[in-house]
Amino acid sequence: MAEYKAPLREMNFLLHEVFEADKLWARLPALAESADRETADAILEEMAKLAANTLDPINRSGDEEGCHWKDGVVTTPKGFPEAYATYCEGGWGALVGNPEFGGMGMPKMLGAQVEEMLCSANISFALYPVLTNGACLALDAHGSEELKQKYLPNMYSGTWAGAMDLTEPHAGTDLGIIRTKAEPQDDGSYRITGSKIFITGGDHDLSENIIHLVLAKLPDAPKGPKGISLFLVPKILVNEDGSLGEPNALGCGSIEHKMGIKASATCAMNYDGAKGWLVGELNKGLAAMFTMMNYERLGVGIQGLGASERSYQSAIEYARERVQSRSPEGAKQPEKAADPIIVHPDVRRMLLTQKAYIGGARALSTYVARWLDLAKFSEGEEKQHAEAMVALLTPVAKAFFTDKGLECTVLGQQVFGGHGYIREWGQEQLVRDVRITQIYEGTNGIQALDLIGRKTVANGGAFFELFAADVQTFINAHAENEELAEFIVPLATELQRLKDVTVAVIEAAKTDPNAPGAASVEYLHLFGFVAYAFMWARIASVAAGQNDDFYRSQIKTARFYFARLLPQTRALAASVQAGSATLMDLEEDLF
């Protein structure tokens, strides 16, 4: 497998040229003094070094060794504790954290690029700090001042890690039926009892303490989702002076033996009257949890992007070196027995497909991160607008990035042929690792249902109209630019197709309760393809007319995307508009 090299040129291009991030940061008071181009470039360069020199070298060995569980104690693979210490020494856990409690307060637009490098180099390792970041977000947004003062500084520093404890054996997507109990105590704490499964980083040997954010219900709580509360439950209790005290009444009962991400400890956690503290308001735990979810779901999407980039780097190196057969146009390297396989049209199709999906995803992740920054740091109508855009785009980013992430890693594997199927080259690990991203943090089917149901049909398309207006504004701004017509004209056509399909589903839902669910996955993919077209058109608008090889590569990849990948929207639109009848007509006993 090729050694990982962070795509810094592409990242800088998106941040500074396509989205002009420094102009946005300069007008937001919370970012104006801390975030600028020079700082951003330095941060990305340092993470590139950490990813390449520290995390990438332990990726394969971590997969082969995996985590170990013995007598309730989890041990991570060789090299992981040292890598985690290096990560913490660099202050990376504090990057986007609240400065009041030791964070750096950097924007998510920058954090998204850092996450991509982490995930490209080592998804299993990335999950430990990423889950801590998610716990910090929820705690910072909803925790009491006392809890934030007590826990956030050590979580930002990485001295303490975080975990999010949602799922139970009988309750995955339907969290309203969880059974974990929280009983109020006289001292203001709660006694937490129950079991959770699939808890990433629920136990490990990387940090001194692990702070669990646990969903549970009080005995008299309302039924369903409206009765869920969120509690902070530390692995080791923390004394009043901030020092560590006695172990809490919780433990890891086992770790899962999984298809991939084997160096990430996926734990079954048991709570036997553990001491916890309420985060946010009683019975509003899901609201607190969803503060984290918008960031985490984009983060999972970025895992798909990271794996895709890693796959592409290996595949392109292999395609340049592997010689098989002659080019259809005649020998390219007559002095050798055969030509490198990159000369063959089908290999080029697989490589360009990866490159086009990666470029679209990286741009869209930056675009979504921009809206997250506006939702966090702006005020008034701009904040409300940004929050609506985040709500709409989050399921698209999570599901489309990861669906295409699996596709890209399989394409990379296919470029290798038989060598892609064996462990030696590392491609099969990428396929195994990325597969979970389509499942956790809400399966992609649930993301699709969320997009079409809650985020589109439920509000009559109001959120969608905000996105459509942004695309239309871009189209109008470049309508007279003949050099960009090859991108602007089809983008306008595809936007109209997406509008028509959106209206059709909203109308169908008025009389057919199955209409949203029947349309959901194809609709999300249709949305994703149009969103990528918007991104590639924006990229082309900056790259057009420039003769540098980098910009020429961007233009030619954009052309490939519009010509060879975007036409899939026609089939997707037809599937959506076919309705629910053929899905629901077959009787259950005939399956």
Second form
Protein chains: 2
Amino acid sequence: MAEYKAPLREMNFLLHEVFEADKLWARLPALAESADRETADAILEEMAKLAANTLDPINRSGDEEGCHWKDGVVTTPKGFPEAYATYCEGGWGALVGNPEFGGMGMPKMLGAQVEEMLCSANISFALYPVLTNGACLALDAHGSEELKQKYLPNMYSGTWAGAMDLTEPHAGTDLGIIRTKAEPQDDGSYRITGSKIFITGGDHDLSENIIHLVLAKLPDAPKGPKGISLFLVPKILVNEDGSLGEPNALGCGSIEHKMGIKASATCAMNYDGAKGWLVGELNKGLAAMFTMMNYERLGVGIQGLGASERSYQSAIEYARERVQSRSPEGAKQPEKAADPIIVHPDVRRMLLTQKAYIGGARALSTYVARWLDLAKFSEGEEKQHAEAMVALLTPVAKAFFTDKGLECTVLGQQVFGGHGYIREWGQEQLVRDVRITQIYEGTNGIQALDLIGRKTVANGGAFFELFAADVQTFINAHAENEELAEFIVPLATELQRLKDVTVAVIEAAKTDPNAPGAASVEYLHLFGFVAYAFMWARIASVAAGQNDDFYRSQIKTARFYFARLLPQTRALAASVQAGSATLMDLEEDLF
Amino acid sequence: MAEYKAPLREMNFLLHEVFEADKLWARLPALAESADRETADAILEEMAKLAANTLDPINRSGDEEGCHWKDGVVTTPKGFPEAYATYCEGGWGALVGNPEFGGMGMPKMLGAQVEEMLCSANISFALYPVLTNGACLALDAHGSEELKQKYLPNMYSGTWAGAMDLTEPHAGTDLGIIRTKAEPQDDGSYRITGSKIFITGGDHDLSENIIHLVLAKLPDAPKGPKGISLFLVPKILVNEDGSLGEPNALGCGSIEHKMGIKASATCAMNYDGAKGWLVGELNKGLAAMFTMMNYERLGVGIQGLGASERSYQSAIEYARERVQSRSPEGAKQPEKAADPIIVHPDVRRMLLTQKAYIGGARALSTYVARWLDLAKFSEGEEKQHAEAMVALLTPVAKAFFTDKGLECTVLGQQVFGGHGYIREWGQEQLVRDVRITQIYEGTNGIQALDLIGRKTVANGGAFFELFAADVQTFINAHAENEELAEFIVPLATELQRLKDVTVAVIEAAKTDPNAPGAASVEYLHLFGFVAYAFMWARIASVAAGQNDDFYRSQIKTARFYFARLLPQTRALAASVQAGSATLMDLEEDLF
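With the form predicted on its own in hand, show me what the form predicted in complex with a further copy of the same chain looks like.
Expanding to the full complex; the earlier chain stays at the top.
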């Protein structure tokens, strides 16, 4: 397997040339002082080194060794504690944190690219700090001043890690039916009792403490999702002076044996009257959780992107080195027994498909992160607009990046032929690792329902119109540019197709309660393809006319995307428009 | 995970009602005496028991334990030797074997369904006898009378297993460059020297001997594929009287650690002047290998089908039992905390997609097996016609069943949500196991090249026209049936689309050497979708008007297939028609 090399040129291109991040940063007061191009480039270069030198080398060994559980204690694989220490020493846990509590306050546009490198190098490792980030976000947004002062600085520094405890054995998607209970105590704290499963980083040996954010219900709470509250429950209780005290009444009962991300500890957690503190308002725990959900979900999408990039890098190297058969055009390297397989059209199809999906995802991730930054750092109408865009695009990024992540890693494995199936080469691990990203943090089916239901049908398409207007503005701006017509004209066609389908589903939902669910996954994919087309057209608009290999590569990849991948919208639109009838017609016992 | 229950009703339906196997068997002299409906049903019922009671129970334990290699000796997981003995005692190894040497001479139409059950229950196990079958086929078709008498009876009985040794470290797809050499000896035998990798069942503890069919080159052989010969090389030499003699000069150097099929020993084999005997003519080894390749490749396709069926059975059970959220139509089981997830349109979409692909694959596998039987057991023009159909359809079955096999097992895993990612439930094993089927026995990319190149462009579409004529005959026969119009009309449209694309690629290939490769994979998928549409329309034509749950389920699944899955042809046709330009345009160093 090729050594990981962070795609810094691509990242810089998107950040500075396509999305002109520094202009945005300069005009937002919270970012004007901290974020600029020079700082951003330096940060990306540092993470590129950490990823390549520290995290990538323990990725396969971590998979082989896995995590271990013994007598309630979880041990991570060899090298993980040291790597975690290096990560913390670099201050990475504070990157996007609130400066009031020791964070660096950097924009998500930058954070997203940093996360991509983490995930390319080692998804299992990345999950520990990523979950801590998520917990920090929720705490920062909803915790009391006291809780924030007590916990955030040590979480930003990585001295304490974070974990999010949502799922229970009988309650995954449907959190409304959780049973973990929280009983109010006289001192204002709560006693938490219940069982949680699938808790990423629920226990491990990387940090001194683990701060759990736990969903639970008060004894008299309303039924369903409106009776859920969020609690901070530390593994080890923290004294008034910030020092560590007694262990809390919680423990890790076991870890899961999984298909992949084996170096990430997936824990079953037991709470036996553990001491916890309310975060945010009573019975508004789900809403508090959703504050950080947009960040987390984009982060999961980025895992799909990161794994794809890693797979692509190895696949290109292999395709250049492995010789097998001759080019259909005749021998290209007659001095060798055969030509390198990159001469074969179908090998190129696989590699270009990876490249085109990766480029689309990286651009869309930067675009969504930009809206996240606007939602966080701007004001008034601009903020509202950004919040709507984030709400609309987050499920697309989470599900589409990860569905394409599976496709890309499978393609990267396929390039290797039989060697792709052997553990030694590392390509198959990427397939196993990335597969979870389609499932956790809300399955991709749930993302699709969120997109078409809450984010589209529920508001009559209002959010969608904002997105469509952004695409249309771009189309209008380049309508007269003949050089770009090959991208702009089909983009307009695809936007219209997406509009038509959106309107049709909103209309169908008025009389058919199954219409949104029936349309959901194909609709999300249709949306994703059009969003990538928008991204590739934007990339092409910057790259066009520049006489440099990098830009020509962008233009040619954009052409491939439009010619060979984008046509999938035709099938997706047709499937959506077939409606719910054939889905709902088969009686349950006839399956 | 649900216990495996063989889909006997579906199998019987296809065999007897859709394809009227007994009528075919009755008119073919070689089958008239041995094969009839009663015998077929009895055989299928017996295999259903063996699969459910003996093979399925050791599937997960086999994955957990894997094979072990120590000092050149391979040990299979617990229970495998006993299961293999049971399999042999049942006479299963002889099912489709040549009666002259102890085989039962049964048709492949039946054999294919038997294989499906084997693969649903335990792909790793299935590979041992399936590879033996393949070796028997090649030996039966090309071996001398002496070799056949000496080896076939013990191979049919399973006392000796078979293995196929093709791949070398530097030569997978491109067998023309293999280096294993065969030196002629005075006694008419050969000394075989070289290294082979990825040899399924190259060594194991199931049988008394292992008969390797090895591709090698004579010292003076022509370069490339025309210098390859096929040799029979037993692990233990066989004395004149048929008893076992000295060990041969070959050994297993190691076994691979793989993503899946862990209970199947994938061996690196070393030949150090091992004694071997020529099978067939010198320098015609590849052709001899290809005799059995059509059977093997259909068999690999059936692995994709078998895994899909297994995944589907578990997914339905889970979807009926797992309660989570409410139906969009309102609570269906208000007495429970939530409704079973099968009420959700998107869960139904996943299950129906599995069901529709499985039904299409099972029908197409029976259809291809029928052509294999005609190619083997009929004469003259009918035989030639059948050989052409087999040549055309085999790559479609191999690649499309297995590509859809990955898709189906991924869907079946997705239905389980987080639990699908945990090893305990077994759904993730199916994904890992089925993944190899897209790679071995010729990658799916190679299948696609074979379909569009050798099987289509090379003969100007002659084979394709035979297939198209068969579809057209069916369309004509039902053109006036209004009840079937919902299937017949779109089938005619899709056939025309496939024809147009076929003609376009044949035309493009005249001037563009990259055209077939550029079209290949999408073309094969387009072909597969149309072939499944043909199958579902045939199924519907039998099921229509029958007032019974089973038939109604078939009709409704056919409707789902036509409405929701078949539209993918539009995208595939568009991608193919985009040609090779965007694939070939990117310079190698710009990837």
